[in-house]
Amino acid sequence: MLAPVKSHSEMNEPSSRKLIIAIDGPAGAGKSTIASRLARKLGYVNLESGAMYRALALKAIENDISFDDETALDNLAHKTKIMLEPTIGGNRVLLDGRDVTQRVRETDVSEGASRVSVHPKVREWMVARQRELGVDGGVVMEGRDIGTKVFPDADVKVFLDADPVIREQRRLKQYSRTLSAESMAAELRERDRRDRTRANSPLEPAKDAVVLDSTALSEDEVLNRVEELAQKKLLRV
């Protein structure tokens, strides 16, 4: 089960139509931020699909579940709870009603979350979750099948990528404690690799997505450049 949060700005706005943005890309493109950012601007929810598939991967570990054994995880999935809970820094991720905020970006269950998303039940009952949660709009949402899995009509959509070397050079610097910078590349290369081959919902731009290379811009560049896609939208809402 994972429970709908709702934004203060979105509690206290009149009604109104409110968007759903899909933001997909590889691992390192800077999609987390800039949904994160893009939410806050918009008075939207940030609704992250990587913390939620660590959130059950961190659960996996805890009870010694294999990331291979696809039912076994179904079945985990369906006895959990996640919360994403939006504060100023980003969302705090709450598993079973405890904060696993900070446990659920380090190395090992970062890796733990691209194996069990292969798993066709698992992404069955995430995406099950997701669109429980998007279905009234107001919400930025990134991940790796939003727009073509998730919310194949979503208002906007854009994949979000950037040469290799440079997301390997932007994760090292995430993880730059735990994870040497061969590591980290031999990693990122293989969690591209299981994200684009899997066979149930590969990472691909939507054919009607906005593809956008980050490689040459600032973080505050690609904000605006999404945000006025979205401001578009809304003008014909």
Contents of the next structure:
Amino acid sequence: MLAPVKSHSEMNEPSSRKLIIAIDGPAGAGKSTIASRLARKLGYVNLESGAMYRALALKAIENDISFDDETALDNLAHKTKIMLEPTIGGNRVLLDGRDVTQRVRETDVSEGASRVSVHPKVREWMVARQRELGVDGGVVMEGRDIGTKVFPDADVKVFLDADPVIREQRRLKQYSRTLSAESMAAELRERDRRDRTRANSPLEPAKDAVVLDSTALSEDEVLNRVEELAQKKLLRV
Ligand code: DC
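Please give the corresponding structure for the form predicted together with 2'-deoxycytidine-5'-monophosphate (DC), as opposed to the form predicted alone shown earlier.
Starting with the chain above, the whole complex follows.
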């Protein structure tokens, strides 16, 4: 059957529709920076889904709950309120109303976030919250499973990757005051391995994602490519 013919104006006029843009990829690939800059350009909000796993991991640490205890983590999640407030420098993270933005970036929480995220019940709770946040569109959501699980019908799906050595160097620039190069690299490699090999929603590109390797690209080049994909959707071409 033939598709209905679009009028000239239909093809070229920007749509007022608010898109859901999914940016997935491993740590250090540049997702947060691109998501935040793109959201600003489009007048959208950027949501760092990883910050929600981090907030739950922090609450587990504070309540002496093991990262391996799925039932206890699930119960804890159901008693928890996590809010993400987009700012120019990234998301402000509120855990039960308390600002934990800085704390959730520390190493123990990074490891904890990766460990709590292997549990199906924890993921189920997170995915439901993330869908609530993004359902109306006008959102750039970044994480590991946004294009595969949270919004499998997202308008734009990008899988942003980069050579592991480059990712380690980028991370080191961000956090050089708190960690040595060796421990930073080890932490990143272990988290990568866990995120990619977990049974439930492992980190992998959605079948219809555009895979972008940012190893040899500048931040502006990556941003332009992702913005181009969004503009195409808005112009319906
Ligand atoms: O993006 P981040 O580094 O803040 O994520 C921290 C951890 O949370 C990451 O190692 C795996 C987990 N995570 C996930 O499983 N699914 C997401 N959508 C986002 C993060």
